[in-house]
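Take a look at this single chain in structure tokens; it is the form predicted alone.
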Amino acid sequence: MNYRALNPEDIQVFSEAISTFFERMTQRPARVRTAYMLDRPETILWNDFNGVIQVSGGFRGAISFSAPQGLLTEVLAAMGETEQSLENVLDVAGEIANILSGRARRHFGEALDIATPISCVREGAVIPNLAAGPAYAIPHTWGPYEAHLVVHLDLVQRR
């Protein structure tokens, strides 16, 4: 099998992703900035939690959220939660994860299968590098909080 990156319209629709999830479930949109190449072959960890999907079928890779507590926090109150221990945050960020993977399924089809989230704080934290492919940092901004979602995947071609 051969496989290729993605394209910059393949990456657009995670751009949009993004700010359709804050608008619809805080009500209160994210900035979406000028998704970029990484220069390092594994995904970056900026923030404190991160949300991980590992994908296969059509696609190997990952899709990673990674944003600061307070984001997290405030998204769970905006969902009416408010237990704001550990486990919250983390289950949010790959609540956020899932969620942003699951838009991407849908312009993607049905051959991109998501796995179910891994959460984790930055410390220690290793993801896979699953794929062979440029990885793309898409930079948002949500209130004074800052996130990344990291997108890298490649596309199977078939012969």
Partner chain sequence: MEPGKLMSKLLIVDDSSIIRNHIARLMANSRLPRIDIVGLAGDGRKAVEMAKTARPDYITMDLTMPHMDGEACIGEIAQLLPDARILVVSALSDKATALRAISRGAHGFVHKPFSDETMIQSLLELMS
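Next up, the form predicted in complex with the partner chain. The previous block was the form predicted alone.
What follows is just the one chain, with no partners and no other molecules.
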């Protein structure tokens, strides 16, 4: 099967999803910084908490959102949540993954087979990834914190 690499519009869909989450749920927008290409083939979970979606079918790869605990704790506070447990911090990461999943489905269509979004704490771990094309990291700053969206996805070649 032929695959094509992501284009900037594909990546922007996910970046906008993250921005919209911060703007609507916390009333404090995140700042999107310049995307860059990662030089290793795996999808790396590189921060305290991670929300991940993996896709298959006519598509292949993974999309992840990695954030430090301080950022997610402040998101909870901004939402009015007083219970700042590990479970709730993970829930924020999972909810962001859920939103990435919804945006992916809307942008790429029902042909995208998306596994249930997961949230995890495995800093430094690597997600097995079938995508052959490059992975892109898009840093987002929110207050003093920096989080990363990593998009590593191959798309079916459109003829």
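Positions refer to the first chain, counted from 1. It should be emphasised that the depicted structure is a prediction, and the values quoted were computed from it without experimental measurement. In this text, the rigid core denotes the largest set of C-alpha atoms whose superposition between the two forms falls within 1.5 Å.
Asker: Once you line up the core, how about Gly58: does its CA shift reach 2 Å between these two forms?
Answerer: True for Gly58: a C-alpha shift of 2 Å or more.
Asker: When the two forms are laid on each other by their rigid core, does Ala104 show a Cα shift of 2 Å or more between these two forms?
Answerer: Where the cores coincide, Ala104 still shows a C-alpha shift between these two forms that is 2 Å or more.
Asker: Rigid core fitted, then: does Ala30 show a CA shift of 2 angstroms or greater between these two forms?
Answerer: No: Ala30 shifts by under 2 Å between these two forms.
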